[in-house]
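Taking the form predicted on its own, here's one chain by itself in structure tokens.
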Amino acid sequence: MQRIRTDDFSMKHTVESAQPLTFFGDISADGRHLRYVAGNSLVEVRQNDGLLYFGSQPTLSGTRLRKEIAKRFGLQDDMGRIYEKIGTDEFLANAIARYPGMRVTRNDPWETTVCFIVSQFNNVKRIRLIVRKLIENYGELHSVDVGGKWVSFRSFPTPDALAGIGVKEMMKKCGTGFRAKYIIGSARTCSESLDLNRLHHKDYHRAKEQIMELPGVGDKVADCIMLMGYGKLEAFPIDTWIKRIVERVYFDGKKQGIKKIHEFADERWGDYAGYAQQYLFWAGRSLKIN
């Protein structure tokens, strides 16, 4: 296995905090142990102490992986810089020092796009328990060799692969309810009309638009595949919980509309906004701030 020393991560805060690696990929109990598919290889990782260690199956070339494990859990972050940022009051403060080295995760986008229509108005586990069924039913099957033994697996089905499947159908096998619709829709977009790779260069509010065309993206759901699928750090999902935080924390309770408290976010922590969201959205749910 390749190793990586690492400075402000934690695998264990990183992968529980509600992202999609958290929807797709299988972490162990004390959160030192990671495994999730990467495009058509398996990907494992461990943590011990300040080392990564990973490798794959099939094996990706050193340099590949090495970019893959650094873009996956964004290495390349300067936490130092962001917490300077974003920590300067209370509660965010006391969030860093509960949640050290939680970062923000860089995603394939249409998987991430998937996982975020699948997460309205629904719970972790559900999210979780439907996006695995959408993978068991739809993703192509693959069996590599894990150390002498044969181990199979099925890679994140393509829009290709969705684009042809029935509303009743996706309900039935995997549970996705009224989403299946926006699941098949947008997937059948990408895979006639909107290549979402192409939009990696685009500014922030350019790309959110364009994702905002596929059906059943909304304003959250489009910030949340900003964050995490393209790394544009500046992006602030607001959903009910995270409003109810931030005016809880920040309006002394005050209600506030979702365009006031985009630009509170982007005033307050500009380029590192999606940093303090993740923090304050898992802070607040440890917390239980209602």
Contents of the next structure:
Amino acid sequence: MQRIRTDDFSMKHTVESAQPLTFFGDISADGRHLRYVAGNSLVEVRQNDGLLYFGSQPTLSGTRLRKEIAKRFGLQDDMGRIYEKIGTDEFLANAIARYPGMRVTRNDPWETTVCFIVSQFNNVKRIRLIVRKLIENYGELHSVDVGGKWVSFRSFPTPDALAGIGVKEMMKKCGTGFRAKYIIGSARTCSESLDLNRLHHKDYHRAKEQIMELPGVGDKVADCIMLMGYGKLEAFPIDTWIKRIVERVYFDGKKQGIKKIHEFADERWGDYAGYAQQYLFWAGRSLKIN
DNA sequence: ACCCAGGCGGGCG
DNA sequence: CGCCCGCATGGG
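Having seen the form predicted on its own, could you now give me the structure of the form predicted together with the DNA?
Below is the entire complex, every chain and molecule, led by the chain shown above.
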């Protein structure tokens, strides 16, 4: 097992904040042990205060796995700087105090796309259920030896694997509901004409514009993909919670349009709006703001 | 038995 | 444009 030293990182808060990793990873009750699938490998991570121990099967080379972990959990992000930039009011300062070390995870763009298409008009519990079923039904099966024990797992289904599935079949097998046509439609586009791995280098607005051409990907889902799929930290996904919280905290409870809230977030938090969103969301939910 | 859940697309004024 | 409605489904 390798290890890295980390500061200002809580694997528990990060994984439990319902970012895509949460939708298909398993974390222990105490939040210290995580198992998830990255590509075709099974990765295990254990956090002991400021130390992160990790390994994978099949074994990725030392540097590759180290890079995967660092990137996946946003360990390169300068939290001191981010907290300074976004923690400028009481609400966010409290949110940071409540969830210290919560990072924005960086996930595979396609996996992120599917997860957030599934998330629309849905709840976290059922999102996880549906994503699990998609993996179970259409993901490629792998078996590996973990410390003498034989463990099997499935990788996330590729666009090619989903492009040919029938809408009714997916609805029946995975319980996706009306989202099946979006998942399959997006899979077809990504399989045939849109290579998601080529959007990394585009700027936020260009990439967002392109991803919104996928069926079932509107403003909010697109921002989630920009943030957690491409690591574009200026993205500010606006869902019903965020809208309510921002109106309550920053607009004296007055209703605002989506466009207005985007402008506000951009001006106030700029390049770290995505981190502001993450902390607003979790603090807001725990306070049951409505 | 209801009611809701991290929206989106399509239709209308 | 901005608003409003329907949408599949499992859990509370």
